[in-house]
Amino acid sequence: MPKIATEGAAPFVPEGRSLPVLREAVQHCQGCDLYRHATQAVFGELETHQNATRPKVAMMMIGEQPGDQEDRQGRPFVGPAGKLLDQCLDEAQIDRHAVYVTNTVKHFKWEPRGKLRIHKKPGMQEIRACRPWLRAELETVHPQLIVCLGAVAAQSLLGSKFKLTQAHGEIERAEGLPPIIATLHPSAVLRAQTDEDRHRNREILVEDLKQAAAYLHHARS
């Protein structure tokens, strides 16, 4: 299993492992070129403990990268995909406020299309460069379970051979990491071409989130 490497952003990651210190430091990161065209870096957050230094977290949710709204507001999952995620978490009876949400890559990668900024998938070099930030978050938050939203997040932790379509909703193991469940990114629901596909993808996401909730419930009992 691949380990989270220390490269790219590593010189910008402070030794102090507290969320406020990390959140401030990430704004100065130049570990890859994405910072040049982003409004700001978007660090992870736990809504109920925004100022906590080392909060206790059961679930850490990792997406791909910030989107347009996240880049503008400086917060993860506040755009259309975030709103859908909130609804799916509610259906799965998971308290969004108790989940630490973050992204694999901390800067928004985009390309212009008229006046719009269109999401562009981060490359492996950018994913590797940003890994020290994700490692710092994991070391600080110490989650009991990681939920990867989408293939980019899942493969960044489980390796490029991991197939989301075949193994979503299952408990996966990687050396040095908590248990991992991978599922669809909410944007995959929004991008579905037909109503039928959209409904099916939404059901998959909700069902996988229920599996995550059930795992934590059993872990506590």
The other form holds:
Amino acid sequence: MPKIATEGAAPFVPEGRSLPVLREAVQHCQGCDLYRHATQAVFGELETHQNATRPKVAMMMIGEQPGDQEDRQGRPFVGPAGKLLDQCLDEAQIDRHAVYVTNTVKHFKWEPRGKLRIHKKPGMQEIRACRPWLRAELETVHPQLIVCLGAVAAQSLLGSKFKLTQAHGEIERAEGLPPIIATLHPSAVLRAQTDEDRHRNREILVEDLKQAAAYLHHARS
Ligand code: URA
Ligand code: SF4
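Please could you give me the other form, the form predicted together with uracil (URA), since above is the form predicted alone?
First the chain shown before, then all remaining chains and molecules of the complex.
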């Protein structure tokens, strides 16, 4: 049967739900056009247990899409935004090694500017097309809490009316999903125009991450 692009990623997602199987299969996805111009798909990972089939994790963190470095290295949040995320996680006393880190969309969307590849925001169609991968990760990893980094991830799970500026740092509920906390994307810190904005955005991100850690702490005790 031909695999029709309008179905999105669903026809490419295998039945066998283990992370290594999914991670291998995502490289063959043609659920939308983004695979055409990317180096590779970047699947989620639990940094220290890349070969674990069904790792137990408390927290799953969802970004937007791979950036230039992620696209080259094949791993999520390893570029500038990832470095900043690492610092903020440290400050919130969250061990990244215990967090499953992934993205809403698995291929890098970009446009050329001179020799650079400039990030382009994924559209609704790509977000929807890629959702079966995110769903497969959620079903496999079963986190107790989802942390959405930025509006793309948050709106993908909570609907396009979700307002990050108003509702960041709060526990949100969506049917069939674990509790969700949304916060700013680290690139909102990197891209801030003034020192003041940069400082404030960073503080919001760290505070919301602390909320996420506190939620899990209470959930466990
Ligand atoms: N930004 C994201 O949203 N995800 C990455 O993996 C890198 C940068
Ligand atoms: Fe498939 Fe997602 Fe890549 Fe589109 S972005 S080709 S749906 S993995």
